[in-house]
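First, one chain by itself in structure tokens, the form predicted on its own.
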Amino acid sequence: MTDTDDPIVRNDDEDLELSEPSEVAGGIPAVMETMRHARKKMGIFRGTKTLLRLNKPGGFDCPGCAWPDPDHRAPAEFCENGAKAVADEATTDTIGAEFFADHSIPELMEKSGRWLNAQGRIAEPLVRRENSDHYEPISWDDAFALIGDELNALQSPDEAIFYTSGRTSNEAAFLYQLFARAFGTNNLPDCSNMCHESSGVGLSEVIGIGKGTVLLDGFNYADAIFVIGQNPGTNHPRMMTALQKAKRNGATIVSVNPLRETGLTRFKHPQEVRGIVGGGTPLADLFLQVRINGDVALLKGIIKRMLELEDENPGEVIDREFIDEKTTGFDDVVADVEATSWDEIVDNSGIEREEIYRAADIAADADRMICCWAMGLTQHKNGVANIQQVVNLLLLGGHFGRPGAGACPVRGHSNVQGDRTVGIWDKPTDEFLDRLEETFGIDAPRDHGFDTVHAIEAMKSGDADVFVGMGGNFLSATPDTNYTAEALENCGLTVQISTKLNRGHLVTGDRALILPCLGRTEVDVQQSGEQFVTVENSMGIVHQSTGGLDPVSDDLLSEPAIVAGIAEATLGGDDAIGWSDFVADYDTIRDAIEEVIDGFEDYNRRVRQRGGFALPNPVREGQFATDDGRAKFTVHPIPEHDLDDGEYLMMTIRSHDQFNTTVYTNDDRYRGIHNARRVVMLNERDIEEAGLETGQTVDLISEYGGVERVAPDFRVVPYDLPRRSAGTYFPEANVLVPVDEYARKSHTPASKSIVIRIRPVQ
């Protein structure tokens, strides 16, 4: 069985240009590209009042990332990135019925999402009528109905999916959570299925909260910083401050990612004299180009070294005391390290035995220890172990329960955390559930939801007819490309809250609605006055943001309005919930949440605060919320990856121009390739064994389970990766990553971990 088509993602491809790569991160450079993108997309007046307001108490919160605020806020807390997030949100132009009138569904499914997202902001309710080839307006009450008629029509509440993106806020989310365990299902999957699931499910299987353990203060304290598996300079610029920090208190960094990334080389802070004059910072003192998914080994090997160590200078290596009192595994461990031979450490993680050795010696002298990673661990089949396998480094040093040390993962999306605390989960707790009941007298269900790559095969073989996506772009954003729009194209009814065009508009169900939402820019007016919502960043801190801008249409809701609308509609006289008292004043939205979640006791008074508030966290303060109280040291096999012959392990990444799936232009500034996402990024030395060349055409392969996907016309790049490794652009490689092949326990697609083969194209 072959899938040789690719009819999701289009090629506006131009001619391909390479460069060197950079050596420095910011600077100049980020500086006119941060005013460029603002500029041509908000004008120079709004856009310079939209930046001046981003991050700073009072404003709103960055969409693009969920990187903390520092205490005391710069002129201009914002990186690059972010403003471009911004400027793509807050652009003027928008679009509505006669756009829609003139472009149909089959002449938009030919452009590009960039094109699609370039043309604005989506003005108004529309919908995709059983067999019509355009959208059209609708009212609110009507589109309200429509989403209530396909909804009571259905057999069981579970044949409803009911999706949420990270940018969703907390009070959006936790009433979009509550409507539908109000219906009666707990389908609520998310985008942290697949990107940080794997974090949430290993941290809270051995130190029991599946969060961060670190406050951003605490890089200030840190002796070594471990960054595995991220791109900071891409997906976490403003990270990079708190690394430049910590490098000048004298904390030691090393990186370990398959690409040697330009954010943690050398970094030229733009709102420092010497960050636009000087030659900036340098970051990592050591390097280790690990092979794709050779982090277990890797990290083994430096705990095998660690353990040697502390057996020529016993009690001056590990912290033994820390380890007998509030862990358990660890003469497992042990037994298994001994039992690993260099040989299969040197092999399976790409790094030479010195390179571990310095590794080891770093996180030996440390007495405070940060680990932070991102997707780089997480997907994998072996997900869950890598992120386990980074406690073990961290319990070797009891770098748990002091300012400087701990568990970093480091979210993607602005709320993606936040959403989970107050409820999108598809396997909720039984207690959160008896609360749930408690307040709102519902009978909540029990039985476990779908995730994600769940709801894509219930879609798909019609155990589930209706979509719901509180924004997000699930289609590009997902694996399988192919397989998940044929998934939507079986339901009855697709729904797509949503600020901006993209390729999930354009697959749809049977019927399909648009309903176009305020943005986390602009200001929020409700029957009470002016709204804010909150969001919890990557460190668990609780805090308030409020738009400014002037909506770009009078047909916009929030998203809380919606939600409200769409359980109104479908709930009817028999629900007691008061959905239209909690969108009148989010104070009442809040007030539900303090009552059901802990945490977030006196949640107005204390988010009106400066900076907010932190959630609780045990294991800041040494205490582990497992079910012995102890922390535990896990055992993992290093994953064995026995590539045939023109075999390569592929992992998809993202550029430095681009925002998850929207993708500003198709240039990699960082990387040196401009005008071109279709390319293969490979060792120069497999391009030559291989008999290809620079800028070849060529079409990638995988295969599994029978099925042959194929992503077509790509290039060919050289690039600075390990022999047999093949890094490609999300989501243009997404549809070679079937819907099947994820993590253990997490399900997060092994976007980062497939076999391809490729094929040149004659």
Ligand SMILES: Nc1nc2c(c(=O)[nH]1)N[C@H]1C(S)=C(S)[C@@H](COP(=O)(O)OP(=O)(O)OC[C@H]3O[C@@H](n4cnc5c(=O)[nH]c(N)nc54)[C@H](O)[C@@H]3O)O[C@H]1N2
Second form
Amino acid sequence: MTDTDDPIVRNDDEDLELSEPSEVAGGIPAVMETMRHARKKMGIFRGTKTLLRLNKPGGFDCPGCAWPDPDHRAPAEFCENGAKAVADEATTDTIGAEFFADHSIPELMEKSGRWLNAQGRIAEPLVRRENSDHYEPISWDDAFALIGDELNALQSPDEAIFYTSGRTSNEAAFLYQLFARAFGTNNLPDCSNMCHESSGVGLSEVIGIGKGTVLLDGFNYADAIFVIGQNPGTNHPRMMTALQKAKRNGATIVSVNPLRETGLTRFKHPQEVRGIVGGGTPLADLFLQVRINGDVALLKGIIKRMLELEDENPGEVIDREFIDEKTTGFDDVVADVEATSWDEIVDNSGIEREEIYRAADIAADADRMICCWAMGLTQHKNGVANIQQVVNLLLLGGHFGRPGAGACPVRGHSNVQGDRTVGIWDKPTDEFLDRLEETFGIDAPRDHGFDTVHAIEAMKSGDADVFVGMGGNFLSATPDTNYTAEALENCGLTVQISTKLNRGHLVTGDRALILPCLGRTEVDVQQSGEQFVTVENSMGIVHQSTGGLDPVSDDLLSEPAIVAGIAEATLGGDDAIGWSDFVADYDTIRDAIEEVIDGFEDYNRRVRQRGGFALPNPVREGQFATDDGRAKFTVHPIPEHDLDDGEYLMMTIRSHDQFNTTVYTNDDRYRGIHNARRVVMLNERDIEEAGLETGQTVDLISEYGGVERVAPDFRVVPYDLPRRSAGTYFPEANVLVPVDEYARKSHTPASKSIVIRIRPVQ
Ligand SMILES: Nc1nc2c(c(=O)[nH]1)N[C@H]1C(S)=C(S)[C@@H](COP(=O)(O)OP(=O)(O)OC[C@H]3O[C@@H](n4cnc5c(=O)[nH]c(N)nc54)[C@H](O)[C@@H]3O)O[C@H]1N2
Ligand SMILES: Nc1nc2c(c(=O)[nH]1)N[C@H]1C(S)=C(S)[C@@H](COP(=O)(O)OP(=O)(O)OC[C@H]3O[C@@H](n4cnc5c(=O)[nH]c(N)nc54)[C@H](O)[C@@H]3O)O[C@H]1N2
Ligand SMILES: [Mo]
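Right, and the form predicted in complex with the ligand of this protein, after the form predicted on its own?
All chains and molecules follow, beginning with the one already shown.
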């Protein structure tokens, strides 16, 4: 099923160069990078103006990540990687009819993803007609009519799939899900399915809400902060400022990661004088170099040790009163860790007993403890169990319902959390659908829809025929790239609502549309005047985002306008929803959200207040919204990976110089890997034992269910990671992740634990 000579994700790697990984994140190099990106892509004027509006009141929300903004903002809190994301969108280069006349789709397939993205913003709507190998211009009306015709020709609305990436605003997302449901389907997969779904599912089951329980301010009170399976120096650089402050206020920080990620060791605040000149603050007091997917074992070890300490000092270590009053299942967890031997814990976590004791001491001493995590925990078959095991640790110390303590899943895309809140979900609750029906007089479909992996299967098997992507890069972000490509090609129509060109635009159904939209940085003028949109950050704060730049092209529509156009063309005259009224004034969309979803009372007024407002979070107030009002301790087995000789457990991660599938450069500056992305990081001793050499070219092979998948032409890079572990970049290694290898319950692809073999290329 794979063709080794023809990787679907193309790279333009040059000579691989290696240097020592950076010890310090932030500081002067980060500021320089920020300015370089801003100038190069936007020009001096647009660049400076844009960065000054980033994350400021009256400005736009940074599209870089979902980390919240501090209330008392530094003059401009932006980070190097936020600036890269902004510069990438705010570029003045554009592509349109001429570009696509010059470049056929097969020709574009030969280009790297980095090259495709670097061509500029898509400036006008484009169509690929049947049997054509070119995109050509199409009017907005004709594009909408084409979609309406195809959707209405389906046998069932469930043959359509409406994907969302997490940059979409609350307003656009709400209209989009409303349209999907008015049309008749809950097929609303989103990037969250591949991201924090394990967190949402895991937390909902045991604490009754699928969101984090910590506010940014809480970092100022925490005694201990565990950062597990997360690389904030690269992916959430503004979080480093919060960690630095926490540390100055006395918090002890523990990093749990197979890699010694730059930034957690030392961090220089780029916007503080002492950050620029000094040696940086060492952030992590303890680094636990866990084996890939060794977290359950490690967390059990920490809990086991804390219970031993409690026996020695009764009443000093765990919060017995909280456990008795507010939780269930404690005795089972005690029995489970007692039955788990230290050998099992040490072998499976890869962490020595003394180190586990140190971590347990830190947790035991903390009156207030926060656990943060990201993809290192969620993207495993036992992703949900990982999260619930973290909750076990937090429950032991009663770390819910007070500031400075709690669960902190750190979200990725800047509005991925808000999209879910306003209804982008393949498994909506009946209560939500009832409210939609009452408000809009529609018959909402009740069957659950396809999530991301099941959407791929449905397109592959012919059960789905139309794919619409609200942002994102479905082809390259999903697992099993070759399989997903076949799935998309099996559709009658694929539609991508996008800002920039990506490989997902090149692998299409019989017909394809690219609908270019305004970006967050741009002014959005509708009938009632200039509009703003709203987003929800990782901590449940809803706030405004207002673009300030002139749109790069006159032919762009806003995301809400595009949804409305599709809805009108599809639902026609029979439908009572006033789509154009919504677009004329986004306040009316917010009024509708307020009617349908609790917590948005007085939305339009409150979101105009500086800093926005917090959505209700009962757990923060000490109320667990579970069936019996108590939080649940839960027992989970230690996952087993019996690696045969020559097998490695691979995690697919982000470099410092990419945003998901958008590659800015072929460097991974912090890790000291330059000019190449088709690399596999391996422990030096594993390289030696396998008879491999630094820089050698190899093919990576995964074999699941009798199917061999090959990622050709990777270079061997020695790196400090545990034995028998391998690290590769996403999306290059996605071909190796089988579509059906996903987390139980959450269906998040197991992109961080894939067994691979390595075959030298002769
Ligand atoms: N600049 C930039 N910012 C981004 C993004 C980006 O691509 N670029 N992406 C955004 C998005 S959508 C998201 S979801 C976040 C992602 O943010 P992260 O989750 O930080 O991103 P990953 O690179 O996937 O890194 C996962 C980390 O987990 C570690 N890890 C892997 N496997 C394991 C394991 O089994 N156990 C433990 N303990 N650790 C493990 C890896 O070494 C790595 O440090 O970032 C967001 N912000
Ligand atoms: N192997 C592996 N796979 C992974 C991951 C991993 O760690 N390993 N991580 C997973 C995670 S956490 C995530 S979140 C997904 C990400 O999956 P996606 O969200 O689908 O992918 P992105 O690369 O973020 O999407 C980039 C594209 O979005 C479009 N875009 C950018 N801004 C806008 C906008 O404002 N509006 C619109 N309409 N379009 C816009 C541009 O055309 C750009 O090319 O990938 C997942 N895939
Ligand atoms: Mo994500």
